[in-house]
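One chain follows as structure tokens, the form predicted on its own.
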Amino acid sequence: MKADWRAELQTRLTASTVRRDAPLKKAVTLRIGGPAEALVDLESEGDLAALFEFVGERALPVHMLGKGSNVLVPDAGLRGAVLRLGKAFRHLQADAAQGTATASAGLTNAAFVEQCRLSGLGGMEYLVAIPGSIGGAIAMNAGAHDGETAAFLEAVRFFDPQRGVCQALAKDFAFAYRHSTLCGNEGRFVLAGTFRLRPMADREIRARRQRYQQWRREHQPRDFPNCGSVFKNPPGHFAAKLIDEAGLKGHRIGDAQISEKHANFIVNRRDATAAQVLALVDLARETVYRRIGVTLELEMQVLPLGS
């Protein structure tokens, strides 16, 4: 029975939660999806050993949510063990003399920014631009404004169910656009990033934070939830422009729509179902490469029902 599995995956675990049947609609920023078999706030790189062990040994799937920020749960929900990183995993350690930073992955973007500018570090102010984790920055390398995770990033430590926990030179990683051989659906999970950052005066972080905040007021749909940009960028293209050029901005299935401010984005106007926003997916792609031949590669990553 499913509630036997749940309850004995709460015996293994020392610090973390476990909880059955949790609604995800309130965990992610899209407002939209069914319930977790098994919510577990993670509070000990111990207990993420553990709960990969118990998974291993009953051959369930494991979904990495983060801060749910860049995610799309199904209208049906998740099977198996969605995991979020709780208190443990929000520490910052700056060294001003050298210039570095050590985020865990649970620490919001905003709060990375804020206490490397309280160390006098800067050069990632763009952060403030995206919502979600250091975690998941480091996975999908997210940038903006010309500035990019990678760029940044000196060292990267991670689990891996194969080997356990591992520390590694950012270096030996393949990062690319929006994407890293870190991601979750690689086998990998993050757990800090060491940032190799620049000293810089209060008033100029805060300058730059301000201005990539306004930037975001003034050209990010801020009135309905939403999941980010659902598309990358195509080579020598911008996704919201093509979407737009197609007619599309502003379309609408059920409550679910391409944003009227920015056509990369599709907003939750009520109550919208992960099965109307896939079709807005299908129909933008469908759209734009018939009318000029260019594919959409989705940036928002879709979450697997499991079985």
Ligand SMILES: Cc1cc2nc3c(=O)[nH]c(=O)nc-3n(C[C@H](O)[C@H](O)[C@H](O)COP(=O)(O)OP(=O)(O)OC[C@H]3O[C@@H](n4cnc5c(N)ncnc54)[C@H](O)[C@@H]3O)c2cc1C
Second form
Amino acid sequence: MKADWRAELQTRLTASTVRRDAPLKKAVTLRIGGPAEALVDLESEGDLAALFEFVGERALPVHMLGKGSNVLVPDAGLRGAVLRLGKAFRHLQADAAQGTATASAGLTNAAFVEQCRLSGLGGMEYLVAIPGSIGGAIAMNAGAHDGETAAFLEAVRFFDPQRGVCQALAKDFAFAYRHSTLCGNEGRFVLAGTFRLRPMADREIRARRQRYQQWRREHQPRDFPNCGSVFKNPPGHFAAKLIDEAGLKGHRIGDAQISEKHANFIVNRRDATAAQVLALVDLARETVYRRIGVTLELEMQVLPLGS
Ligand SMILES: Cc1cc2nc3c(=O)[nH]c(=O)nc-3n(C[C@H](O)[C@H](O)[C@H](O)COP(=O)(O)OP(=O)(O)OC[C@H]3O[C@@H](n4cnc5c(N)ncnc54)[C@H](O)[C@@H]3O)c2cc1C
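Can you give me the structure for the form predicted together with this ligand, which would complement the form predicted on its own we have just seen?
Up next: the whole complex, starting with the chain shown before.
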């Protein structure tokens, strides 16, 4: 009998674990989606290279997951390997004298901000209310209030399946509004980022952090699972306002609903499916386009099933 490729993959990895047919619902903030054929919790760069050698031999797809706070997983799940960065990728090294902090990509944004505060460095407090990882913040060029990740990023360490582990300056990559060329879907896997911060008084960091958290509590839905903004703001417009003016706030398809609090959020009221979320996406797009001729572009990343 032919051996299961996932068992074979496990034998090639020294520190990382491979789980077969692993449910992904709990790995993403929307709590929607089918299982991963193989969910790999990665614990070393050596294992990452071994994994790519393995999937290359078998032409299997690879999907990168951060904290799953801006993704939609298909109901049928994901074929191939879904990668997550494990504990080995959650470090921060701050250099207060130089004003820099180097964070591994698996560190959460909140832990990054807190550890920078302990070193007397501030500037990226906008990240506290963005529930992702540093890798996801670089990949998506996450931003809010007065900050955007690319503005602070100086250098990156990433994995390129053709070249292995690489170091480069941030200016070698393209960053745009909620987009970068340092993303899993561009074939680049972020391992760490070095950020330029500034010395900041503890009370100022705390005050900034609190202000952003308060703003979130007041303006964004907290009662149901969601993945943040579904659409990018089109130039000169706010997606939430356009969807609201199209009369879709609160509109529901099954258990997926355009949030009653913020029309650019889709919430999972209980057992929503990816198909229901995508039906709401289509409805919002078509209705807004018909009304005022503006095309809504997705911010949420719809992970491909993998063929
Ligand atoms: C309540 C809520 C509020 C939010 N508010 C904001 C906001 O104000 N501003 C904002 O910008 N976003 C916001 N988001 C969206 C989301 O938190 C950000 O996009 C975040 O940066 C995604 O990080 P993640 O680790 O969860 O990545 P994931 O959602 O897991 O992945 C997102 C994309 O990044 C890729 N990726 C993840 N890690 C890596 C890596 N190490 N290397 C290469 N590619 C990688 C994935 O393949 C995927 O394409 C919000 C989300 C929620 C749920």
